[in-house]
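Consider the single chain below, provided in structure tokens and representing the form predicted on its own.
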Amino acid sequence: MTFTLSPDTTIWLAALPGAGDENGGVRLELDDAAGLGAEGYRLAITGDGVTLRAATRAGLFWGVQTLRQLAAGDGVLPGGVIEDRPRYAYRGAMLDLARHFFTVDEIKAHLDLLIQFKINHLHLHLTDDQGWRLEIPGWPRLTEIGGGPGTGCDGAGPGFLTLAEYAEVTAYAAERFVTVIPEIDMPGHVNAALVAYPELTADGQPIAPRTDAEVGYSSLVAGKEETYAFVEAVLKTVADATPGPYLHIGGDECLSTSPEDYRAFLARVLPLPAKYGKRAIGWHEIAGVELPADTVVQYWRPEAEAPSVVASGRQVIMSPADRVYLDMKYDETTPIGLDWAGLVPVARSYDWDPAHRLAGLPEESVLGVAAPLWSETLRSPADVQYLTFPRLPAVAEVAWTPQSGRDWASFRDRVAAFGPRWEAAGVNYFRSPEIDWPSA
């Protein structure tokens, strides 16, 4: 049997009624008979209509992705049962807004395509060497300069995020069951913060402001006083602004910090989170020092075989670079992005397991799985767009299905499927000749 997705479903149902409601033929009940956890669902359509259960609102949220997705060609949905739930609780997507800025618009108009792929992590970079984004009440020059004019890669990127944005941007992001992240990268890529305060560089003199992509030369200082105050009063006050559970201090690519001065500034910085009631993530070089309790370990970089992170015994998001860096190329036509991590077309995109990327690292440890876009050669939310489109369903289906449960040949037909509605809400996809699209 079949039965007609109705428009006013297939919109939004973001403000999800109560068990028993109806809207547009679907019934929703919230339900854990089922036992599918805290984001499972349970899908049955007949010819008569749609029943779908969940034990919470987050689950019946997914379970309405799920029929947006079913319906992506002509809105008939087939008949049957589905029970659903995902296999790690963190499906991430990062979006650089140091490198260039985007709006409170651009980004929630770039969350409500990323969850009808059932990401439920927003991961924002706010502040690196080439710009500050998120307003710092008592340090104003973070963002009056780190935000400004002439900001971001090749000066392409100024703006930033007052307090109010901030929340809104979360705000928007709780109501569709995504948990924004963050990010305050430290002790490196921290040019931007030099340049607004002088006072935080070795010798206290004035530093020039970078907009190039090189990493690794800038670096807060471990043996000054002035840091942790610095430091601190950022983090409370993201502490503070942030509902969700986590706060990210990067840690990565500090290649101007000597080993002894990462850990002792790390010794001071990571118990932070934890003080203002957060969970501190950071990328896997973190790993190499002892870690509070509760650390999640973020690993990327893919030449890295990172037994540090295994036997750090943390929980860790798998990021690796080579697999699931939207900002890679797809192949060496494609106009913008990077290769240093390789090509990553979208099969690669989708054809790995989690579980197994590094060697002993037990399948309990990892929380889940998030898709970096970094903005060095981004300009526009269409750039956003077409490097995240494709690649980016492949890596949430990676996120939510059992690697029993996947299969390339099925994946390309369902995105095959989304192409005339990407085409239609005029998103700039990738056409992958990877997949068999439909013909114009």
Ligand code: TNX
The other form holds:
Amino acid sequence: MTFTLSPDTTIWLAALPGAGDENGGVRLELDDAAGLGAEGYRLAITGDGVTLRAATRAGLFWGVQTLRQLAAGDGVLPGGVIEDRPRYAYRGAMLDLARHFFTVDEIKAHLDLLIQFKINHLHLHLTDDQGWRLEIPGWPRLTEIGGGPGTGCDGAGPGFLTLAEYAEVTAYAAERFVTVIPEIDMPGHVNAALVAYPELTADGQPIAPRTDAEVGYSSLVAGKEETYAFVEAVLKTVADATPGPYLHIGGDECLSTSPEDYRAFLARVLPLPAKYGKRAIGWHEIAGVELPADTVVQYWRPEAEAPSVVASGRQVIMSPADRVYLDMKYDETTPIGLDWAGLVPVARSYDWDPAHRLAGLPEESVLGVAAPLWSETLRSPADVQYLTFPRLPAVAEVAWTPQSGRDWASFRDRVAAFGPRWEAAGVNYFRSPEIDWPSA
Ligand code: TNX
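Could the form predicted in complex with the ligand be shown next, to go alongside the form predicted on its own?
Full complex below, order starting with the chain above.
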């Protein structure tokens, strides 16, 4: 079959060694009888050429990423046949736009680096104490004030996405087989919203904006009807603007919300994503309340046990901070990042099994693995890249490759080949001493 998978793939395939004209000489075949699953592919490289087969366009796209990887190094494609499919359906990365805003072009450029490792979900943390980063019609001060000058940590990361820009991001992601998950963090992490709309505070009095990195001091008021008018307007807007199936409602670190208020708030808010056609995701604190059946829980703490998460019986996204938090420092010398979950060198991100991380969690409850990157200490795309590479490729392999097929020594050699590519592309990666990088 002759077709174009996407403009990018046409360019990549044409750049492969020995490429012919049409799709770079690579035969792309859609074949749903091949038993390759929703994202799997079969890649055959012989003296006669290259054939890539999959049941879906997404499968072909991931196969193309493998071809690009194989072409790294000496530029000769090795012969052979690869049949490959992901261990987990949800392979995610998160970018925190609230503590520091990143523009549409910066998000797109980041996405282009992520998809090379078969990441298929991009979670955008859009709101927090220090900023509000998505336009909500009818609530203009959220972004005028919450996205205005002086917002973000240290006041250094202002900006917001209009709905048109958000649509541009989700469309760009979809062309690359990536689902965008918007997060509106509630009922805590809402200082920016309360500053913009003082009628949402407990006593209706204005409060001061904050640009420090504290957590747990702000909360929507569970006992106020204004709260729910606001939340529903926001969630409806975000649901309508989002092509993907998920809506993340936060729920983490509500240290100034009483347990009763937390429960009452979530009882009203958790059904809203479904009302607007979406599936709710929340940080694992939500597992302490009764959850709609299809709610997804995102586990983030470093602890090895989370009884409420296991007891919830819900699907879980694994994001243990001591393994996959990209904002943790690699080692003592890392100039940016945090260390509350410990230092996270590349091998630590690689050497763990999502199915055996949480005591008592059945293997089939794991929906996938996601690597959050919080932006308190980030000031530029170069900072994003430094903390992301080469750790994100390690997490991506945890999410894609079955445990039996994984091996640190092998990963270490393969990721080393990206050093020169990242250098050529101007990507600011960390030259981790754990990896023998080819000399420049
Ligand atoms: C915890 S992880 C948070 C964030 C911080 C992060 C810093 C989570 C659900 N909440 O508010 O940015 O630590 O590592």
